[in-house]
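Let's start with one chain on its own, the form predicted on its own, as structure tokens.
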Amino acid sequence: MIMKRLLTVQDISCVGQCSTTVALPLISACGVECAILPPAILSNHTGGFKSWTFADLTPELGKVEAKWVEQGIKFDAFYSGYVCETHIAPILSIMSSCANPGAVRIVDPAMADNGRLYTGFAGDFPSKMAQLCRGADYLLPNLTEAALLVGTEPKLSGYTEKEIEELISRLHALGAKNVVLTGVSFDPARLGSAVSDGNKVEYDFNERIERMSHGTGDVFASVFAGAIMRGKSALEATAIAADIVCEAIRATDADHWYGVNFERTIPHLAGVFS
């Protein structure tokens, strides 16, 4: 079997167990070749650290694309995560010029959580991110991101099943073919995702773990992307990704605050696809 090649486009936070430093090892563990394109480099992520550096690589993106086009380098899938407004147009261009026939687009609109945008994003950024979401084969927002993408006020909790499915319907109307909405809960003891192909909505739940951890969304999206490329359905990929997230949280040292020790789950993940 020929190994699939996926390009992930998201920042490198040099410390913090998120974005590219999560995507590269986890997608590789799924048995998928993972190429990277960092549109920015940060000293560390912006969640909980007192300060950080930010080097914007926007001017390099077009140069990289031109070199890939020149050499005929193509990808079977694209997976985008944390990006800024200036990165969106170059990403869309690369997704067009460097795609193999039938290439899959997976978009994690990593921009918000807990009812608010991440530090550094302006109030109109969701409308910019929506441009990237329109062509997504798989769109992976959390509840806050989903609400912002469709122009509604995020709720911190208390979504009914009807409200979840209305929100998903609006995300499909935005142009997403499949939607995986994370952070869904109808029972205080369980937390999970709603998975929709535009015709039906299915749910996957795990036991809720009472711990807030940075980077779990990146772990989920990365494993999901790898599983999709290994032929799993969206619901199967969601279940695998959620299980790895839960395992990573449980494996994380009590005083480890800036991420999860996902590295300890890699042997298990590789075994799923061996």
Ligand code: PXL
The other form holds:
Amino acid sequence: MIMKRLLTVQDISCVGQCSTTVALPLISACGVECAILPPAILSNHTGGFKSWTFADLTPELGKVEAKWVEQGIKFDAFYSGYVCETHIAPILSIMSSCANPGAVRIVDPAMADNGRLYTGFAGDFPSKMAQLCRGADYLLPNLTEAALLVGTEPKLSGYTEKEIEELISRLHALGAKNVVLTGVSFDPARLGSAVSDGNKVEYDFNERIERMSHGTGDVFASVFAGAIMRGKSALEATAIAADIVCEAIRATDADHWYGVNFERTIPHLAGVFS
Ligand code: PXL
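Next, give the form predicted in complex with this ligand, keeping in mind that what was shown is the form predicted on its own.
Complete assembly follows, chain above in first position.
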């Protein structure tokens, strides 16, 4: 079987176990070639560190695209994560000029959690991120991102099944084909995702782990992307990704605060696809 080639577009946070430094090893472990395009390089992520450097590579993106077009470099899939406003137009352009026929677009609108936008994003950023979501084959928001994308006030908990399904139909109305909404819970003991193809909504739940962990959205989206490229359905990919997230949280050292020790799940993940 010919190996699929995926391009992930998200920052490099040099320290912090998030975005590209999570996507590259996990997607590789799924047996999928992972090319990267970092639109910015940070010393570390913005979620809990006191400060960080931020080198914006927006001017590089068009040059990289021109070089890939010149050489006929194309991708079977695109997976975008944490990006800023100036990156969105160049990413949309690359996704159209460097796509193999039938290329899949996976969009994790990584911009918010726990009811709030991440530090550094302006209040109108969700409307910019919505432009990336428009052509998504798979859109992977958490509950806060979903609410902000459709222009509603995020609730921290207490969504009913009816409210979840209403939120999902509004995400489809943005132009996303399949929606995987994470952080869904109807029972305090269980946490999971709602998976919708626009016709039906299915659910995947795991036992809730009472621990605040950074970077789990990136672990989830990376494994989901790898699993989709290996031919899994959206519900199967969700279940595999959620299991790896739970395993990674449980495998994380007690005093490790800025990410999860997902590295310990790599042998298991590689085994799923061997
Ligand atoms: O995990 C999402 C993420 C990615 N990249 C950067 C971040 C965050 C979350 O805070 O700060 C730079």
